[in-house]
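Below sits a lone chain in C-alpha cells, taken as the form predicted on its own.
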Amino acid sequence: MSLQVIEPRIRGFISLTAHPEGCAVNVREQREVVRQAGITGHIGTALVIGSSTGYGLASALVSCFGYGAETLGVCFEKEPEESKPGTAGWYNLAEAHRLAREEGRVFETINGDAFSTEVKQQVVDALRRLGPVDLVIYSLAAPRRRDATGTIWNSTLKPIGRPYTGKAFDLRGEAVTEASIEAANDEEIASTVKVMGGEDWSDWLELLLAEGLLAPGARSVAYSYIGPELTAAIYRDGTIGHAKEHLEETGHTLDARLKAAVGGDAWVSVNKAVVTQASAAIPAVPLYLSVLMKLMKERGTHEGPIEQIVRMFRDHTGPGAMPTLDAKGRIRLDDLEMQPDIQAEIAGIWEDLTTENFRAQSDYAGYQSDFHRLFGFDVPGVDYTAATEVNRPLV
C-alpha cells in the first residue's frame, strides 16, 4: 500500500495532481444517477473510445450500470507509479472496475494510444473474447495523432480567415481579459482535422467491420461541439470546428456504411458546454461557461456529462429509441444551452463583464467547483488532509 495526502496542484487550467478519492466519489455519484433514471432494456457489448473522463466516461458508466453491457474503455491515462499518484482519468476508471466487480458486471480498460495500431489490435482480441459490439461510442479528444504511417499530426486552436481578437479570461488571475490570436495556415488546419476530425472513427469503424466485429444492428455514436455566437470565431468557425465539421460529414459516411453491412446506424452528438480541462484552454470559454451555468441552473436545465449522457441512450440511441435528428442529421443534446432565451441573456450580460462584476455575473464559483472536481477536489465528503491509497490497480 502506498498511503499519502494528495493535495491540489492546479496552475490555470492544468492540474498537476488527483486524488484517488475524490475521483472514486465522483464516479460513485455518477452510478448513483444512472439507477435513479428509470433505464430499461439491455446493451450486449459497448466499445467507448475515450472512457476515462467528461462524457466518455459517462457513457461507459451508463453503459455498464444502466444498460448492462460487457464494457471495454480505451483511453490514455498515467498510472500510479509506486508513491507517485496517476491521473485522474485512472483512478475514475479504477473506481468504475471495482464497482463492476462488485455487482458482476463486466467492465474492461486497454489503456494506451487509441490511435495506433498496437491498441486497435489489443480491442480486436478483447472482443473476440466479449464478442461483436452492439455499441460504438467514439468520444476521444487528444492534442495530437501519430498515425498509421508514423506521421504526428498536432491540433492547433487557431481562428480560420482572420485573426481573433475578443473577450477572454486569466484562469490564473481570475481575471476577464482581451485575447488576440493569429490566424491559422493550411497545414494547421489540415493537421487538426487529422487530430480531431472523423478519419479515426472511420479507421475503428471499418476495422471492427472487417474482423467480423460490429454485432447485427450496431450503432456508432461521436461527439462534437457547436456553441454559440460569441465563441465562433475561435471555435466553431476556426481550427477545431473545422475538425467538428470533419467528423460530422464523416458521421454521415459511417451511417450508410452500417446500414449497408450489419443494418446498423451511426450519428455525431452535438453536447452541451461543460466544464474540462480541453475547454478550459479556451480563451472566452470559461467565462462564457460561467454565465451559462448559472442562467441554467437558475431556470433548472442546467446537466453534467452524466445527465446528458443518460437523456441520449433514453431518447436517442438506447434500445428502441430511434434518434430526433436536426436538419444536419446530428443528435441535438445542446438543446437546452441553444434555448434563443438563454443566448439573447448570455450575450445581453457579455459585453458588460469585466473583472469587477464576472462573480456577480455569473456562476464562477460553479466553474470553479466543477474544475476542481475533474481531478477529485472539492468533492463534499472526502477528508483531503487523510492519507489515501494511491496505488489503485484497474483490475
Ligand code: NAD
Contents of the next structure:
Amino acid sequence: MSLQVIEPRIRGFISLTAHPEGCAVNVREQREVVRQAGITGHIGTALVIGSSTGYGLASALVSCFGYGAETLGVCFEKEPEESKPGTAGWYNLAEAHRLAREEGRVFETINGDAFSTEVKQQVVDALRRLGPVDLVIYSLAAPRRRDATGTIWNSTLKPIGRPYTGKAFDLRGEAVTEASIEAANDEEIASTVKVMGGEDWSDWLELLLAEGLLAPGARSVAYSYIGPELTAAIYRDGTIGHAKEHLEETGHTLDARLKAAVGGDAWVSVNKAVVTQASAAIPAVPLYLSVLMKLMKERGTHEGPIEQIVRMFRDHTGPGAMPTLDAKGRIRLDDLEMQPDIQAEIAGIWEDLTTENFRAQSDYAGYQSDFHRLFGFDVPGVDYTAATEVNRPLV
Ligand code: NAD
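Switching conditions: you have the form predicted on its own, so give me the form predicted in complex with ligand NAD.
Below, the chain from earlier opens the complete complex, with every other chain and molecule after it.
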C-alpha cells in the first residue's frame, strides 16, 4: 500500500502526475454512459490496440461493458512502482479491470510496445486462451515506432510543400500566438507514415489471420481525423494527414482481405476532435477545440470519446449494424463537427481571436477542465487533499 496526496503538475500539453482516484471516477462515469445507452447485442472477443486513454479506452469500455465482449487491450503506460505513481492510462485500466471483475466480465491488458514482435506474440498467446477475435480496434497515437528490424521512425507534425504560419495557442503561457513551422522533408513524411499510417494495423491483422485468430465475420476499425480548413495546412495536408491517408487506403486493402479470408470487414472511422493527450500536442488544435466545444455545447451536440464510440457501434460497426460510408469509403463520426454552419461560425470567430478575448470567445474553461480530467484532476467529488492509493494493480 502507498497512500499519497497527488498534486497536479501540468506543463503545457502534458501532465507529470496523474490522480488515481480521479481517473477511476472518470472511468466509472464512462461506464455509466455505456449503461445508459441501452445497448443490446453481443460481441464475443474484442482486441483494442491503444486501450488506455482517449478513443481506445472508450472503445474498450463499450466493448466490455456494453456488448459483454471478453476484452483484451494493449497500451503503453507506466506502472506505479513502490512510492512512484503510474500514468493516467494505467489508473484508467486499473479501474476498468476492477469494475469488470466486480461484474463478472473479462478485461485483460498487455502493457508494452504494440509495434514490437514481443507484444504481438503476447497477444497471440492471450487470444489462444480467450478465443479468436470478433473485433479489432486500432487506436494508437504514438510519437515513434521501432519496427521489427530495430529501425526507429519518428512522427512529426509539419506542413508539406511550404512552411506554415498561422494562429496557434501557447498552452503554458495561455496566449494566442503565431506559429511558424518549416515544411517537412521527404524523410520526415515517410517516417510519419511509418508510425501513424496503416502498416502496423495491417501487420496486426495479417498476424491474427496467419494464426487463425480472426473469428468468422471479424470486424476491424481504425481511427482517423480530417478537421477543418483552419488546421488543414498543419494537420490534414501535413505529415500526419499524409499518414492518415495511408491508413485510410490500407483500410480498403484490409477490407478486401478480411472479406475474402473470414467474411469480415475493415473500416476507418473519421472521429471528431476531442480533448486527449494526442490532440493537445497539435498546434492550433486546443484553440480550435475550445471554440468548437463552445458552439457544440450551445447546440446541444457536444460529444466526448465515449459518446462518439457508443454512436459508432450503434449506427455503424456494432453487431447487426452496417456503416454509412462517405464517398471515400469512410465512417464519418465527425459529421456534427463538420456541419457547415458550425465551421462557418468558427472561421468567423477564429479571425478575431486574441490573447485578450479567447476566454470569452471560446469554451477554454471547458477545454482546460477536460484536459485536467484526462489526468484525474478537476473531477467533481474527488477530495484532492486526501491521500489516495497509488499502487493500483491491473487485477
Ligand atoms: P491517446 O493519446 O488518448 O491514446 C493513445 C493510446 O495509444 C494510449 O492507449 C497509449 O497507451 C497507446 N500507445 C501509444 N504508443 C503505444 C505503443 N508504442 N504501444 C502500445 N500502445 C501505445 O490518443 P487518441 O486521441 O485517443 O487517439 C487515438 C486515435 O484516434 C489516433 O489514431 C488518433 O489520430 C485518432 N483520432 C483522435 C482524435 C482526437 O481529437 N483526439 C480525433 C479523431 C481521431
